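Given next, in structure tokens, is a single chain: the form predicted alone.
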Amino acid sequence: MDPSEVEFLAEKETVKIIPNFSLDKIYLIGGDLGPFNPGLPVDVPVWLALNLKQRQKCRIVPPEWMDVEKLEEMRELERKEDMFTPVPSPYYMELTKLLLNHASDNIPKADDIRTLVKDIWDTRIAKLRLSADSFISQQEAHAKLDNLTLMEINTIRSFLLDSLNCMYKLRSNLQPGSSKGQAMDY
């Protein structure tokens, strides 16, 4: 899965909106929407708030977790901590990047912000290297991947499904009565 899948994912999240038009509800596949009245606040996938917000038809409010008290609670859980912490929302990378390059008009502190995600992305990132160099030199079969998100996942697959590979054919070829060189692919 490319990076821009998972943005897609993405932005199927609801996010709060605070319309400046009136429009009864809406009736999508996804769900319905609505109804839309100038001032009220309406949830609405993210790809809707920010296509509102180009054409100028609505504010986008951030999400809860979206504050700077909450991020400095969070990076600083994070770092402390040996295992991954839960994150506020699956999609917490994608939705920061997408509402700051979209609205950072709509949110305070957008800066900070976009500073404290990238710091607890890169302490996650360093955390997930390094579970995963000591996984391969363990040798071990099989991971747990608590508190992971998709993206982060994704960075990472690529480096352990060769890896898994390598270390696979390795074991196939030390086995006793398996011919050397002949282990299969798969």
The other form holds:
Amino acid sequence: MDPSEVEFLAEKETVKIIPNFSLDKIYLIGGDLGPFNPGLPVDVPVWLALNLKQRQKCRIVPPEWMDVEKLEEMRELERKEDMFTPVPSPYYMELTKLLLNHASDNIPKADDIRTLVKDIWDTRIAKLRLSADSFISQQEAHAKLDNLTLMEINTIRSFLLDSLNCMYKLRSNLQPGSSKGQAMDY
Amino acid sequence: MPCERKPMRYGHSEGHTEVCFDERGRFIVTCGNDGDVRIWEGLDDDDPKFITVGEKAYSLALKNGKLVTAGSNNTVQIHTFPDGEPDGILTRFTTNATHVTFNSSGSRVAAGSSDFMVKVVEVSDSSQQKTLRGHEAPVLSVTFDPKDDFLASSSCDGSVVVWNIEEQTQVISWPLLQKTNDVTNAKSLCRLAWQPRAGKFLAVPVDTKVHLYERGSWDHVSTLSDDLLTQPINVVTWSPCGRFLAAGSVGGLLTVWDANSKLCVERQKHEKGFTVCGLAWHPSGGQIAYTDTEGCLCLLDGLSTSASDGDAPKAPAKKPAKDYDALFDDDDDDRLVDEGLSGANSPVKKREDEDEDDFLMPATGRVRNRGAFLDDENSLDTGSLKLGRDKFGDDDNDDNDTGSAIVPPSAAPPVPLRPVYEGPLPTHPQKAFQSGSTPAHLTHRFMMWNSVGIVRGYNDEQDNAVDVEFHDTAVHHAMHLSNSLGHTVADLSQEAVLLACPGTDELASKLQCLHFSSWDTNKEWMVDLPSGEDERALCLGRGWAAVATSVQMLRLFSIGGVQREVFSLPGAAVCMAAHGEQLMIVYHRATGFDGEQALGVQLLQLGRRKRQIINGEPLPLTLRSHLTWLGFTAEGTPCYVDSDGVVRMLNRSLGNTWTPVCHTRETCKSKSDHYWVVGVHENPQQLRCIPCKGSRYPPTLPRPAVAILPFKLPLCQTSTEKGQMEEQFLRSVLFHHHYGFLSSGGYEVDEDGQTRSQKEQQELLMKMFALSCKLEREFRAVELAELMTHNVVPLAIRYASRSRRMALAQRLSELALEKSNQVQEEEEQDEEEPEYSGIRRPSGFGQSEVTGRRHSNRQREEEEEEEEEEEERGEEEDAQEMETEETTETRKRVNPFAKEAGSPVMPSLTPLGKVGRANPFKLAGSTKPSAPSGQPRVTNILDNMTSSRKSAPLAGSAGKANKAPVLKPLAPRPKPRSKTQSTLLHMTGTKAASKKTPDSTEPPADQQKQPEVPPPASPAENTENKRPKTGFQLWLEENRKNIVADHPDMEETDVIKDAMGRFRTLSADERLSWTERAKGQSGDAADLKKRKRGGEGGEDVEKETGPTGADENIAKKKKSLDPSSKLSAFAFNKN
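Same protein, different form: I have the form predicted alone, so give me the form predicted together with its partner chain.
So here's everything in the complex, that chain up top.
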């Protein structure tokens, strides 16, 4: 799974938009959208919101959590806690990126938000690395992935799994008894 | 001494608050439990500046641009004012400080603390502290002697102590208060106050009284009290002149005494009766600001204490000139002179004078400017006057001994308390506003937010501009206009933007219209209003614009700029709204009293048929509120919102009354939250508004988002299922009225929506019916059934019978019968309508809608009837036995009632069939009321009904007889039937119904000449080659001889005329019988004789004609006839 796939999944999240056109309900396989009344907020998936935004057909209302104060609080909490704290949205990173890239004019203090989310992301990734390190060094059998988002897991998964495989091989070579057998295999 | 209590507003969260004015009186500064210090530029300031000083702020003091606060972090801090920069920590305690105060020069600060200590600190050098120890409990309050020698403090240990500051010793201590262990438990905050300037008295609130102690001797000189004061006084403050003393008590009572006369000169009750804990006197003396323990800030304005002070220096000037007059006259002027002569010794007379002044005010219609006190020039003037006088006073002080300017209390004449006018006080009439705009004094504001778009006004240093933005970019692209004229009001429609600016000395008030939808190249026009006339409110309708002006005039322009109308308004306009061709104007009807606004409303219909729908009726508002939004729903129903958040909508079906449909404040989380309404929609039911946290208006940035609120009628017990359904039903009905209005106005109606809401209503009724059945409320059930359309009643009957409620079912069947009669009646009216619809239509637009619906109902009912008939043909026998034995099979049990439900149709349809024939007679009767026996239409129908009902039990075939004439006119109707059959419980659109109507009725023209009218030719009749004869012709044949005998010399035409007259005088039944005979004759010649014989028998005619008519129909439409006749027979047997 690469990041673009995760982003694709994130595009299914809903976001509020304020359309500047009028359209009846549209009936899609994934569900009904609309009706669109000019000036009246309506919930649509991110992909549609971005499409409409690019065509200048709507304004995007940033999600509740995309607010400097709330993010600051979250960042502080994230820094204070050793464990992962709950994130505002399972796709917070993707949504921030998508919305800020395409609709930064509709989001107040877009730059601050970008920095804050990046800070939170960095803190979490650092934690993730740290816990991966302790996971390996203490040779734990399993780890809990509470409050981790798909994107975060995705960044570390391929590397971690490969390295675990490698280490397993190396370790099994080290063990007496099996080393012979292993050697014989080669 | 009337003073105005301004509406309170929320400033802080609940808890202790304090208030003070800055030295110049520009700002009100408050602090509260939320740790913020708020700086209000007057009470109307919607966006006060705030300084956060800590988690909590217990007390504050302000002098020389330094703001000293006691915070929860046990410190006393300084901030600069008004910038709010932290300026260091003055002192610290071991617990929090409870009260801080400046001395008169502002060089020192005293602070009392919960750690029993009082500290006096130099502001310039906080290291120079003096600590006063001696209290044995937390200190409640501290106050400086104006001469800076002493300091008084009160404490929870019950003592009030005067300290010598320099020596740090107690001068005197009075055990006056109740002992408590903490400030929070103290009954009273016991805020002390030392008389300013002279410093003669120290005021100490002791329970419900205020003790005055004399400086120096420390004697208890006098006590100020008031009978109305029943709860402990919390806080006292001297007026800046030192003559008046204000006190705020626990119960929210504010009292002002004159310290000289010891009389109570002013009493006010807190709006909500909250405990007053902060009190401050405006430096000019004209206002008192106070705060309470709920965090509210309030203001008393127009205290005339300062005015009386201001008068004093004027009086001596006048003295010489008026000296002689004083000897002779006794009018007001002389009082002034008297006053001048007697100086400050006659405060009573002064007050009297003022009282008279104030009484005069409403009478002369001169309304005192009670707007924001910043604009209030009067108060500023008196302030400056007073200041001048105070200087005099100071001089006096220096010259004479201490406090000579103030008459010693003992010297004041013991005058009894003068009756103060306590009746209702006039309210300041609210200013004109545009609904959907934020206040004009804001630099960035919404000039208009409506369903079309947003007009924003910017008026700051860089730019004075207007931004127009459309919700739907398909209307027009956004516009940016420079606002060089200084427009203050705006409106926006799909066609144009209308702007207006007030006039100045040189320039007249201008009206500017950007007609962007114009097809020519000139998209703008401008009109100057006559000089001296300013715009007050404006609005845009479809194709026109309206402006209400300051001279109570309304000017109508076409959208292209043609002046179309001008008329006078009954009062000063408050707000206007337009929708399509409707114009609604709200104006001041009269002066309101006690916080009420007396508003009137006019609703005008412009366009082709100009008329006034509501002519100047009072606009109902919630108590003590004002209008905040006026407009129409998207569907065109007038609506408004008051400051209490109640949305009311016009109920056109109840004589244009106003129904509250939503209370927006109920959904608010906090007391200070509001909803700013921007639009109302009836279909779907939406109240579009902007939630505003802690304010009444939204800011322009960040861009506010629209939220949707549901409507809720304030019915009783909406928590119960019954109440809920009643509310839903009533709301559905109320929000359904616009369909009738729209269709009467010739607009396109969303028929889907209409049928949906009708269905919803009927479903709700059915649910309520079922509920009341469950609750054994049969009477209520019948009441509910009465509300149902008559095609739903059968379902109710079925339900009742299924739940073994025979009595109920019985009643319901009667009701069903009645209902179908009504339908019948209305149908007839409907048919007659074309003749005088010109008169009828305007009065009741709902009518056509109703009848339209009835049509569809009737049609539907027929469907049902037929279906049921079909399925029941085999069960007739069982059905007839129903009366005697209880059949166990549900189907059988249900069916008889279904039949019963169906059966009422027959009587209802009978006249329908007759409509074609019988109607002409009725018309003749109604158009010629002079005819001796011309019966009114209604009885006519009832006659028919009773006769048919009477005849029914007589013979089994009676049903057939009744049915016979019915189906003929109904015959050419297969199309709608087939259409509806598929969707049985689905109502057909009104269009189908109205199309059908002309088919089933005769053209109205024929009705005029009834005798010649042949009955509608049914195929059966046409097959027979006989010339169809009318009843009149038959009658004429028989009676011709009589007529000729009476008037032998008559011409043939005259004979016919005479005969017509005579025929008309016959009773309806007789005429009917003749018509029936005529039909029978044309149908079956063989039966003619028999019929003629029987025809003489009057009522029996129907029975007689029955078989013949039935014969025809059986041949033609056997299917539906046979069973139904039997059913009806059964139904009537039951009766």
